[in-house]
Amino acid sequence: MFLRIALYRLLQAVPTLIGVATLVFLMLHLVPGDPVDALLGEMALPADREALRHAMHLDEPLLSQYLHFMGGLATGDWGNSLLDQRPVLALMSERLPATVHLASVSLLLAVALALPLGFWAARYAGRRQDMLAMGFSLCGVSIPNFWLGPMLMLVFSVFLGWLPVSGMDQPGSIILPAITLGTALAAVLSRMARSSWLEAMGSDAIRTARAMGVGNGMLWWRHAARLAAVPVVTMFALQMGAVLGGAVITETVFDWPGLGLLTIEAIQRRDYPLVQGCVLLIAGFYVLANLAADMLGMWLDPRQRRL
């Protein structure tokens, strides 16, 4: 049942899948620029223009493109790189290893720092604790990363001289992008912590639980723990996908050589095929990701497994 289930939402997300590559590719065809001046140059011959416009297919009708590029898909064949003339497919592979290195550290930080946050704001609701933690997780959610990381770096790298600026080749560079990143996810992740914990703590279960002459303590970390775990956890493989997202922008401020500074790279250049492979992938990450969460709710409450 549970794998039948999984099979089906695996098939629910091939449209989706279908319907970003169609608008990725759209959408790039509508963005002022043209690729073969990013290669050649404006002053170059009409006829090397023309020859390299037929060799990138650009010639041909809009339709025709498309039909080409899904059918690449369909077979494995992202395309080549414009500019390196190499396959898509490995420029992504060499860049994902520090993206997942830093998606992992951030995910782990954010999870350090939600469940006590979360924790200690539902223990103390309404009181100076709670205001306190919930004070961190609005300035958490509210400070963008293209902001938080700059400061970071002026402050722990200019100033103090503690941490690398950028890059990924000395020890403690993952320190702040990491710290970037993950601290909007632990946010998030603290106020959903704190309203299930509170939800929990006032289901029927904890009150039959209450009754029964169960200690405070093992109301908190165990009963209501387990209730409060399936929307946490639930949230929680959601943000894998959103720190994907959110790695675009900090590895761009931290130069830090992964997917996302990819993609910016091949926007600057109107690098086609390399631009669509990158947003493909993302959000393949991002559908995979809601599987994740599906599964785990499904697995942490059977109710919802229904077709």
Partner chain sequence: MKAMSHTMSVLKLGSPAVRLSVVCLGIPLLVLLAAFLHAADAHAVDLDAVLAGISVAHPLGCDALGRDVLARLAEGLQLSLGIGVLVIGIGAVLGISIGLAAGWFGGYVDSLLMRLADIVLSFPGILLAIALAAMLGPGVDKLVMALVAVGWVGFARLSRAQVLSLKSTPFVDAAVANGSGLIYIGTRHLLPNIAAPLLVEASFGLAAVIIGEAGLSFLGVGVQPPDASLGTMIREGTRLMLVSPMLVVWPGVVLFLLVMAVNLLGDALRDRLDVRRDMRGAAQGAGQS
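Following the display of the form predicted on its own, present the structure of the form predicted in complex with its partner chain.
Keep in mind that what follows is only the chain, not its partners or any molecules around it.
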């Protein structure tokens, strides 16, 4: 049963991915006027313009451009970067490991911070400890990461000199970007952990367990934790996708050579095929993370197994 539904959900993701690719294709046509003008400037030689137009398939009808684009995606030809003429896929795969590194450290950090905090807040719900933990969570959600990053840099790199300012060459260079990216995730996750734990503690299952004489520690850590895990794990999987959006800004702040920084560099250089490639790849990961969240939820909670 589980496999059948999982397969169905997987198939459902296919039209979504096609829709995503279509939107990314259409984006290029949002560029006001002629994209070739935007790239080469209005002073360019007609021959150069024609050559570029042909290279980008802009001289073909829209439908044929679309089919060419989608065909290319399916066969692994994501086009070439306009500036250094290298395949977009190769450029992205060089940058991917840095983003994966940053994203995984940030997610780990977020979980390590959020679970104890959420538990603490739930255990002392309504008391000072709860207020403190939720105050942190509120600050974490409200602080923009493009400001948190520079502030951390200012304190820990400039004033104290403990950590490197930017880049990823030195041993401690992951710390500040990971804190910057992980804070908002930890904030959302700790809120979710708190409310799920509280809800679990109020459930009939816990009341029954308590009536049967199960001890307090066992109730919190074994029975309630298991009930609370479903929404928390689902939220975590959703955040695996959301973290990639945050990485675009964090990588720019810290000059971290990942996919996010590549996207911004491509935007600044108006390298449209590369922008399309990066946006598509990140959105693809995001769709898969959402799918993973769905499946994890179904696996943990049979009630969610509906077609």
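Values in this document were obtained by computation on a predicted structure and should not be read as measured data. So that the term is clear: the rigid core is the largest set of C-alpha atoms that superpose within 1.5 Å between two forms. Positions refer to the first chain, counted from 1.
With the core held fixed, the Cα of F285 is displaced between these two forms by less than 2 Å.
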